[in-house]
Amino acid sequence: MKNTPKLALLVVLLVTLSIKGQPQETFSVRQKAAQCKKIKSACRHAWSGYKKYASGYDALKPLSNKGHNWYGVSFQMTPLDAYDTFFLLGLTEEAKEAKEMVVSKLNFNVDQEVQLFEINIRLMGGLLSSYELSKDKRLLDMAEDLGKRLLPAFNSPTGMPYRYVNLKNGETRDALSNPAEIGTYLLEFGKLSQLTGDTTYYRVAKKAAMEIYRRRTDIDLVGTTIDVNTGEWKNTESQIGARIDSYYEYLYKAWLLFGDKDCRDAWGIHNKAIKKYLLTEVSSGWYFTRVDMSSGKETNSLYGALDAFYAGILALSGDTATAGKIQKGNYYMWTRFNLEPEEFNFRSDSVLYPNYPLRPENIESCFYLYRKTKDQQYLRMGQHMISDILTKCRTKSGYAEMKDVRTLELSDSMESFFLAETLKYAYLLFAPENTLDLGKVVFNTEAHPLRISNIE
């Protein structure tokens, strides 16, 4: 069937009715608990299978029931990324085995290249985190031994930062990288800078950061891709969502996490960009499309899983009205495709890429409009989002993401963060606000917490 602006209209009407259409009452203590369980079956579902058919490996594969490595060696991405999950749902004996798991065998001094930004959001992320929770000094030393490692990928003409780094002998490549992975190491970098007393950590993040936006344009925007080593821009489209994303998150977080007023007035300036030229619009509901970075002007009207995150940052600023129109049109997207595409165009209100490896974004949203409205929409949008994936991409070893989301098509894939963001996001979205209180941690961009205070 061709897509038309009256079949959006139609889907929305639909969307709306049927979220107003719910029993409109509070959620009880006794629902929410219901929900809470249901979340904390599925973390044992897929730790379950993991450990039977990945342990020791990066990631479980449902499907085909094996492990996989995303390079020649295991860096325990799995237990590592679980182990704050398991830790908040009181998933005693999980957390257990995940730290011994990441603790015996968990190994830096191997030959290997790595992404930086992937390891760093991950791994550091997750051993600075388990760290806090645990005080377990032995996950603090390891977290220090791979910030030594990273550190020679910043050392290019600009400071901003290759995109791999071996971490054996400090060999980098890719001068070609983004905003996201230039800028996605203050919270990381910050917090191992706190605990350790070498300030070297948040001097060469937050230097990487600041080189960004100071190679904004005229109009406050960045684009996609800059060479490193010249500072050039190759690529001057702006957005917010693949490869631009938690540059903008990192930002504003740092102003929480730290107090740092630079981080705190270069987010405002972005943002105020942000919501001028690329807040769009439609029938269906309030997106963020594609523009030069110099001139403000439309070059693509695409939207998907990862821009969905804005409406949580804009929530958690303050600004739950902009976040929730937006989230209105995410809500959309997850409803109009049986769940959210990777992209799609909200123009044409067609897919482009329509696969969804188990995403957490939109639940991430309503997760912080929820905190900060108590607007129960957000409860019903979380527990329409999460039966679908705990139904419809559930494996008898795991879940799995979805190759089609038009066909409900699976692919072999369960990536740890499924454990990290999205089962964790959707227990605390339903969990008593004192599991986790919103003023004492931050959540970097694999949502793991970390707690605030002064980097002074």
Ligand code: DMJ
Contents of the next structure:
Amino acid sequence: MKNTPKLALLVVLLVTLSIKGQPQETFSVRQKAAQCKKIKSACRHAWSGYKKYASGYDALKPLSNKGHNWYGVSFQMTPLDAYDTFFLLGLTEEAKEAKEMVVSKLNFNVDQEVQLFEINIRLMGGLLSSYELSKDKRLLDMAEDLGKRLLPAFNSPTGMPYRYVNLKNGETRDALSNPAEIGTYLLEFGKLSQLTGDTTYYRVAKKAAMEIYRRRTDIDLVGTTIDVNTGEWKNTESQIGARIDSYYEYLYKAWLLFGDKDCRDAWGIHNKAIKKYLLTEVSSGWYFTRVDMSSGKETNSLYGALDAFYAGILALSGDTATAGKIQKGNYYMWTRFNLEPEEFNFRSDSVLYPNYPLRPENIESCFYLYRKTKDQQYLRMGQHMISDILTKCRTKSGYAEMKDVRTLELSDSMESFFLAETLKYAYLLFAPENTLDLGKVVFNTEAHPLRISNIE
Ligand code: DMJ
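Switch from the form predicted on its own to the form predicted together with this ligand and print that structure.
So here's everything in the complex, that chain up top.
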């Protein structure tokens, strides 16, 4: 333990040198095209494994070569999450196959309880972006059908949704929720309102997010768990990772996507408090720590794969200076342990949760930072991370979650967000800018692009 700070310093030095010490030449068009080619081929590999071993299921199990469903029935998670990635990457045949699976097999008229948050970001987000890209009206009809079935979840005394809802009978369950599972509907429900003309969706989504916002403390922070029946905070730790992350993300993005000023103001107030109370420097870099929501005192010096998204949203909002500092910490977290662990303690420099489930956030932040600054270091970071994933997580049929980044042992899961997000952001980092114009679309938290247009 005594040597840990020295070791951390040495690794920071090596990481810095390996980024800064490289010739400062810019990536050539050919080098970028080579990266794109590699990522496209990874997409084809994952998709052909899914088709061969898991067609019709939600996801592929990339070690046992089997299919896996989240619930008693399949919701076509992988094809629906992957469609717009194939579309953007120009994988026309794959896009056609994925869309065909969705329109022919996906059915929401089932007596099945689902987790509102996940179904919204993956399926609702996927249907809406697929509709905007393909103009296939069947996708919008499916999104509207799903929207109607999700609405009963918002019938709580506070207007903050329950975590689970039955798609057939509207029964709800689980009042103990969190800001992410309460505030992450603005983009999808807003887009659904715009496309259908039914304002109910955005109204309930905004009410839910604002109910969290108005329960912020005097120092403008929110906690990690809250009872949606009573509005009482049950876990008062404030942080930017799991269970809170996309609440912040959607406040800023609802401003970008729809021009919603209330959301812009709420984001501004929270972001100021986050930078004041959570942003922390240690010898290996800058991180966001965890604090008590009322006192601002540190509770836990944890940081992890999910927290890495905040550099991206900061860059998107124009604060590339803070984003750049955080991204150095993100890259340290990636390189220090082979691949990034789910969580580590940045003060003791030790791993807490050693798995890497193929998450996108670190590469996503490189993407936004590169788009905003054109600084080549983000291409180098991205190249390093992508190469690690494509070599260390590859299996015969796809790519597998890493069970332990320290031993490189794999586990039998390939989450649909690998095709939806990780490979999409990886590709867009190196692709010509006109592949996706950030002035015209906003990504939902599952990387489904939605077209910018003001909401009434
Ligand atoms: C995705 O489902 C979304 O990005 C969500 O906001 C967080 N978790 C995963 C990716 O890590």
